[in-house]
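Next comes just one chain, in structure tokens: the form predicted on its own.
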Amino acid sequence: MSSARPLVIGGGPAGAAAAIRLAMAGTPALLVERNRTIGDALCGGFLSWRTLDRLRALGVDPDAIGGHRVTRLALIDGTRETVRALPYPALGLSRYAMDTALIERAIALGTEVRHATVRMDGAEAFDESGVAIPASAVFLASGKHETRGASRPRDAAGPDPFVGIRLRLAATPALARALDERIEMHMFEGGYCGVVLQDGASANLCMAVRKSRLARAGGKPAGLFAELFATHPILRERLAEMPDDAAFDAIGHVPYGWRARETLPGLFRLGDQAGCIPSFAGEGIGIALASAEAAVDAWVKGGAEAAPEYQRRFGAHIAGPVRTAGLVTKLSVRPSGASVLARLAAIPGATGLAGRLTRVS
């Protein structure tokens, strides 16, 4: 094993979790993050029960961070809603709160954090000036953003990719009552959006919509919401206080369903760089933390040469949850699929089964 430190690229949940686990294994890493301040990332505001257990294993107490307890799932198809209990309590938590807690934990354990842009050439990393960064192994955890030299295939997002849209809302008394202990999934042709309370006095709306569906609404989130309000009164009610000049965050060409099945020796892909599960499942952070655990364990046991086998095994491990989430997503965005999904959810035990099938063990 090389005497150089491990290098972690990306300071989100996957990267920070890898840094924590490396430090816990006695080898603190160098973590390189392009952003100098911790933002409130668009994706990952819902934490499943298994994800909460993984956070605790990293030494991060979710209850101490804040967040909103979630015990029920509401599937809403325009005017009709089906409400079912989750198998176990989950949490609505902002990425700012979670990412801050994780990176602080990594630093406390001896991780060095630098702010820079990195490019890859094979399994070797270089800084902005073109100087190689010595590393015993590289843990690539740049999320849905690509790292130059290590991009996913061009067709990873498919011919009609999803666009991710996020709106942060003030949790008015009416909205807080409506969302108390529950997450809502509003389904419509070409997309869906989840609404959940998070830490503080805020609510988070995160939407996944086909690029073609957004284009039909003029290519603007405000235009899409204006169309949806005419046929989705419950969603309209939830967004009654949305300002006319609401600021939307967006990310394009989200590669839902993609999994990394191979890699080079010394290059471990984590999080969305290892597999991108449709957000309907609410297991993106679960994959981030699980991949960090599996990758660090593989590196500790087998060094840089263990990367290809880790990637193959992890890709196979998450295949079931990713495929199940993909099937549910395909059904939810079809013209009549949302109604079918709502009827299926009304069957006793169906929601719990779907929840278990989309979790990463």
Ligand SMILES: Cc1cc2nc3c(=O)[nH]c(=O)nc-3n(C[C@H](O)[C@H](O)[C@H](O)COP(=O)(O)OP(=O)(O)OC[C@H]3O[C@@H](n4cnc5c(N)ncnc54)[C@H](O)[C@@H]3O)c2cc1C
Contents of the next structure:
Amino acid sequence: MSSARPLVIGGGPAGAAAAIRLAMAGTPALLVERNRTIGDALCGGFLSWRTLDRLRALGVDPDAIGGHRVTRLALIDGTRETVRALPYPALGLSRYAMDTALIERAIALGTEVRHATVRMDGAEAFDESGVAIPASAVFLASGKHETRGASRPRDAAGPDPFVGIRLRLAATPALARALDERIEMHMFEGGYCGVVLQDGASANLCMAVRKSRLARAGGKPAGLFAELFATHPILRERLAEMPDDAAFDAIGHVPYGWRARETLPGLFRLGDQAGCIPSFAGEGIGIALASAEAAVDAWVKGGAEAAPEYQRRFGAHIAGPVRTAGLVTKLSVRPSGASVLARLAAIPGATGLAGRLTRVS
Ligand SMILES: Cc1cc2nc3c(=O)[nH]c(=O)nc-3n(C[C@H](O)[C@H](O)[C@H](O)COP(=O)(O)OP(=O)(O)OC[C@H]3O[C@@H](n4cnc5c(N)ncnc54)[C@H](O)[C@@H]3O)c2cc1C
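Structure of the form predicted together with this ligand, given the form predicted on its own:
Starting with the chain above, the whole complex follows.
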């Protein structure tokens, strides 16, 4: 490792937060992002109360960005819904709005942003022409999928991995009324989908479904929704205005439950590269911001050599929330699991406890 600037790879929440933290510590970074424009990443767009506190600590005020206040969770098992208050208010916010605010803050603090698809070799980063990018330390925040040269174990996503599917909907008056201040989780065998209002008069539907379940429905989201509408009338009502040619976004092989426990000196893994919590918990962005904070703290105190100890500690720190979210997810996607979960959620205090156990402190 040289005495050059720190290098951040990836401009999602983990990378942008690391760049902000590095600049706040007096060492603005070079951030390299493969996409030239900020997209609206496939995500449920639910920001927990902890995530909102972390954004504020970075100097990003979520209330100034917009979004929709969320105070209640509705767990819906086909026809029956169990509604519970969240421990604290949360927010429905599009990734476009949040990622833009974070990157703008990083740039305002002195971060330089360049565009390239980075490849790793050990703890060294290379641009597309194979030229090494000098760095005093590398903060790898390239998200849930593999980065060439810094791969996860092949089976990280498990034998029947989850596929993420997202649909943006116009917030019609009926939908806006139904979703006012609440996030809905529609549960079914093999998957679940969250629906929440966001900024820009839109609603976001985001589903995680096992690959085998999607295949059983013919492999296409439209086929799966057609099947679900027969047994899930509330979901059908929410999607009443879905066009026949609805454009779904999809990502495959989400490595839910995976955690990094080791790394090389000089290579700090952040966000989904550090651990991938099942999206049922709505805490992935929280982990992204928490890992940025922990990694930059470790680097400031111990330099590049501190990376392996940071990774070990952070992996242990998120173990509880990742395991709890994994158990809830496993239960909800089993045959009859949704109705068991809905009954458990009706026990006073149970939802609040699960909400707390799946947060990263
Ligand atoms: C279906 C689903 C729903 C979810 N819903 C929620 C939710 O409601 N709430 C919540 O908190 N979390 C949710 N999550 C989790 C959340 O989306 C992730 O945890 C979060 O995006 C992780 O942030 P990140 O910065 O690590 O990665 P990302 O957001 O994926 O950002 C990675 C960035 O790195 C860039 N990049 C990748 N490779 C390279 C490369 N080689 N060189 C340069 N740049 C590169 C990418 O273009 C991207 O901009 C959900 C996840 C899924 C799958």
